[in-house]
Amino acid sequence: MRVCVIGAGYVGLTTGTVLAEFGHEVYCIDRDEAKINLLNRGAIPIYEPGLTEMVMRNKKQKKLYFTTNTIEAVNKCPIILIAVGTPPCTDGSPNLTYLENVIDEISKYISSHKTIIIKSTVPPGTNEWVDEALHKKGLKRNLYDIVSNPEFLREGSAVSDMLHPDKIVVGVKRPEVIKTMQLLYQNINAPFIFTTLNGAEMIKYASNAFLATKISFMNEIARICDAYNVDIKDVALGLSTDPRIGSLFLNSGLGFGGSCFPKDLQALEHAAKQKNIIPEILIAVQNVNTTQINLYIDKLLQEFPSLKNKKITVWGLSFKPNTDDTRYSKALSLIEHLKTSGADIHAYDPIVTLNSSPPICHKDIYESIENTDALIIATEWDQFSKVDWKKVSELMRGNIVIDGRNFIEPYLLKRNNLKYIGVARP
């Protein structure tokens, strides 16, 4: 099948590349000429394990193309997959400008039947709006089908998630388009969930909201555990063995960030309020997440009544490991808090380097902690759990290590004369 993917960002690039891997002929479209030129030279603008190799392989096999020519790609391809960004507006609602622009543009070129798949995360009612918008622009409804097909990709494991999803959610208006979607994803062994356009949109938002709720719930439980000298890891283990709860998203720490959870919670809250519904749980989830950093700052201030001129090193800048994405990164929020205290801030991340200073970014992990008074681990990169703690102890001026992700074993630090501080890790 020939597929036109509009939007060569994180979702579009990963989705298009994997569809090419499945044997489809894929044309990835983006208005950003610099990005397209970069991709055509074989350079990938994002860090995602396994993606570069797959892009190069499918380009070589002439199954994957990158272009700015929307007209040619739309004319060639019976399937148009839209994966443009929907960033938040100041009021929390998603900005649908990019999607609206795409719909306006492709409506001018459609002369044969197209299956238009909306991969972008959009609020309930958006796909219905797309259907109406195309009709109002003069397109007969026998020329297109609208499909809501939200993505469930996790940064850092997106290629694997696309190859081996736990489900494929498809919202349709006409059952006839179901066969097209089954052919598109025939290489995937996963159950299909067929629903309405609004239903598919809500499944995406509800999924992210529930996972974010689990994180904030565990962070609130960790606060209580901290007060009662209870190890949160024991509580998490107890919960994880309950099949009604499961083991995922039970880690406590600095809180969630990234491009999905924060904006999707805001969007769902906004959508609810549009219907005069006050989503108390969603609001509470966001409040817990926003205030979580304060716990770690307070613990640092218990060790140093003043942080002025103290050298503080932060390990991790991305919002999670195995990605270079810093959107809504809790590490960066932490650094912003530290800036106001007058601390001398240094940082190390295996992938990310910031252009602004502070912090001073180091290329070597051990160099970043030379003569530092305190180390804060803000992202759970696997590399951080395998460092030589004896060497760390020798290089540091102080001995404070704050584990912002509760993923380092405290005894490893204690036996090297380092003071481990987490939340609810007695």
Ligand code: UGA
The other form holds:
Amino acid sequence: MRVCVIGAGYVGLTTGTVLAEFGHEVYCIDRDEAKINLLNRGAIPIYEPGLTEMVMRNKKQKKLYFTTNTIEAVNKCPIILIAVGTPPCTDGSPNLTYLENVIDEISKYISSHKTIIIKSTVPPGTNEWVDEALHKKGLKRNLYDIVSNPEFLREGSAVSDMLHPDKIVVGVKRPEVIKTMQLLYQNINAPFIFTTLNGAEMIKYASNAFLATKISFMNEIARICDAYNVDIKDVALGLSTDPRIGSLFLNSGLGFGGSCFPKDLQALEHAAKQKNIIPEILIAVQNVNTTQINLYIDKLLQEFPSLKNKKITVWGLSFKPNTDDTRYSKALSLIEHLKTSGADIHAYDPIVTLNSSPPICHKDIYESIENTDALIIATEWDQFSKVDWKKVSELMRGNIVIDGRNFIEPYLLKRNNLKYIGVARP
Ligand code: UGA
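Mind sharing the form predicted in complex with this ligand? What's above is the form predicted on its own.
Below is the whole assembly, all chains and molecules, this chain first.
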């Protein structure tokens, strides 16, 4: 099938590339000419494991194209998949301008039937609005079908998530379009969940909100465990054996970041309030997430009543491992807190280097902790669990290591004269 993907961000690029891998002929469009030039030269603008090789392979096999030419791609392709960003506005609602612009533009070029698939995360009612907007622009309803097909890709494992999803959610207005969606995804072995346009939009928001709730719940339990000297890891293990709870997303720590959970919770809260519903749980989930960082700052202040001129090193800058994305990164919030304290802040991340200083970003992990008073691990990059703690201990001036992700074994530090500090890790 010929597919035109509009928006070559992490969702559009990954989805388009995997669809090409499945054998479809895919045209990825982005209005950012520099990005398209980069992709055409074989360089990938984001760090996503496995994506570069797959892009190169499919480009070479002439199944994947990158262009800024919307007219040509829309004309060629019966399937248009929209994956543009929906960043948050100041009131928490998502900014739908990019989507609106795309709808406006493609409406001018539609002369044969198009299946228009919206991948972007949008509030309930948006796909219905798109359907209505195209009609109001003079397009006959038999010229297009709108499909809401939210994505469930995690940054850092997006390629594998796209290849092996646990479900494919498809919201439709007319059942006739279901066949097209089944053909598009025929290489995927996962159940389809068919619903309405609003239903698919809600599944996406509810899914992210539920996962975020699990995290904030565990962070709240960690606060209580900390006060009672209970290891949160034991509690998580105890919970995980119950199939009604499940073992995933029970890791407590600095809280959730990234471009999805914080934005989607705000958007869902906003959507609820639009209908005069006060979403108490969603509000609490966000509050726990915002204040979680204070626990770690307090632990640091217990060690150093004043941080002035103390050298503090932060390991991990991205919002999670295996990505270069720093949007809503808890590491960056932590650094913002530290900046006001007069601390001398240093950082190391396997992929990310910040343009502005502080922090002073180091290219070498060991160099980053030379003469440091305290080390804070903000992201659970695999590399951090494999460091030589003896060397770390020798290089540091102080001995404080704060594990913001509960993923280092405390005994590894203790036997190297380092003081392990976590929340609810007695
Ligand atoms: C999330 C969802 O997991 C995807 O299903 C969804 O498609 C995506 O949002 C999206 O809406 O596009 P992502 O934000 O890439 O994916 O990353 P996650 O792995 O979900 O992690 C989000 C945050 O939660 C990270 O900051 C992570 O450190 C934190 N987290 C995760 C925890 O604090 N504890 C956990 O147990 C799990």
